[in-house]
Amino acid sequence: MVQTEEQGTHQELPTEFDLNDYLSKQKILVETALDKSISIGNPSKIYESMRYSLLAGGKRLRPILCLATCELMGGQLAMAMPTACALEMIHTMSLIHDDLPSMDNDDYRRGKLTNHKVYGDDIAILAGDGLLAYAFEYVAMETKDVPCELVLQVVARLGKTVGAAGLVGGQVLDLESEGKTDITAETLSFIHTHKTGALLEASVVTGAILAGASQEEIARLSLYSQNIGLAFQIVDDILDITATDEQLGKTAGKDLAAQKATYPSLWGLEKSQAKAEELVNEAIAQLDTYGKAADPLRAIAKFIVTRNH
């Protein structure tokens, strides 16, 4: 509130949404919930391996998107937190497996040694499997104050997202495309819509489902998340060329070395960046009807195209 000496009246100044503050606060909530979600059991090595990667940091973008969408649709954070944790468990599984020698063969993730470099390939595979299975158990057992049919919808959505119709299918086509020079934009879009975009879309949509969103709202939020998902991958492709190992927290230039088809290899850096910005603008347009309540989702969309790590 501001008081002018002449008029003695109070005037409301518009406040800009502070994404950094929002992300840091939400990340603390997510980190706390993740730490509580898995304790050390027997055999201790597998639990230690699962926790090693699950608690290794990162932006926690997927759980935060789930929480933000649930709140936007009128739900409470507590309703969505088990699903938010499950999304991060699934994402962590995909990273553990993606880093394996038989896949992308990377030594570092989020600035730390990858799981298989610490625990061996065998335990890393099992840690990913354990996280994937536990994600579904956690949603089913820990979600409170949500109708059972909505929890079932979330479980089904997560299953489709991670399976052959989603993440797994995208990863297979990604591996098959390595070294090929005739990959089209359509094929590349399919890879990334499934490998990266599907989990981002599930993060938004499951948050909406838990809050009881209508089919019309879910369709609108699906378009938002599909656009930010593809923009996210385009920016990842750009950063693989332009960022350092330290900025990425993993080895830069891996896509080029593996002769992977990327958006910059098809379109060049400038056109790729322009396409990412276009997608984000289309995503933000889906939120017009929600006013300032959608500021977190708008700001996250903008962050996706401006990040440097």
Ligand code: GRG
The other form holds:
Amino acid sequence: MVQTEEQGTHQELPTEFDLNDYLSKQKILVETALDKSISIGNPSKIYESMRYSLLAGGKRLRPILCLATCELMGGQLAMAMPTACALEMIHTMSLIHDDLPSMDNDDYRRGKLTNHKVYGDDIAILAGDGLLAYAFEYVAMETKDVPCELVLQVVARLGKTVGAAGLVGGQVLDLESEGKTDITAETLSFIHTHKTGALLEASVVTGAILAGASQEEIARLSLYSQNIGLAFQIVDDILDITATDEQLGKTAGKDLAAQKATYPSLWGLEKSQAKAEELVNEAIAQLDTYGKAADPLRAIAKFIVTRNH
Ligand code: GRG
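Starting from the form predicted on its own, produce the coordinates for the form predicted in complex with geranylgeranyl diphosphate (GRG).
Shown next: the complete complex, the earlier chain at its head.
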């Protein structure tokens, strides 16, 4: 609470949650932990390639969501940090593979040359594989003060999230849909709930699991994360049209050039933005029972529809 002086008396005003301050502090914590998570080993080239992409910046939204949810459910930040790092390792490996010439063929990511442009396709594939394997090792070896059954639940959830039932399945359908003009809203929704939504949902759910949340709470938080996941992808599609290369840190306008079905191509820009806002409001409604403690998750949801990068 802040104090203001009004006619000689002090009146208490609720302080606004400062999202920018929160995100920049959490980002520093996550990046410090990521930097420590992998050191250069032998052969040095593969470790350098893994670190190149893992430490290339980005919003760090997945680890920040995991930490925020763990804290909301009464856990300590340290309990969730290894999983938070693992989520970013998985996210980064999916970006490295997505950028390959055989997939989206991108030269820039997070404002830097893509991994394969620096290290070659062969090392980029292996860097992705190395990060994926290490993510699981890291959760299993580094998670402290959490019952083993809960760590096992996290490992299982991460496995499901990256495999054919998650990111891999979404990516396959995305590749198969390219150039097709008859993609339905259902197919688009399948692609994005798997390709993008699954990892965002896992970020929230694993944070809750680690803190020992009940099934009821996990179900509520899943709903929150499913809504922000879809909103996130809709905004991603909008930004591909409206943002610059500099804002995105990668080539803008690629969806249009590849004739990809996107939410704006189905609904138009205005309706897509309105739908994203509606989803975020639904997400925020799931947090009503938690009061101010859920301010970080509320603010992250709002950030998803107001971001420009
Ligand atoms: C997971 C085994 C395995 C393989 C990967 C390539 C692939 C299979 C899946 C593609 C997943 C993908 C790239 C989805 C797009 C998700 C997305 C919207 C990325 C952008 O996320 P931001 O905006 O990026 O959070 P930053 O750079 O801020 O982290």
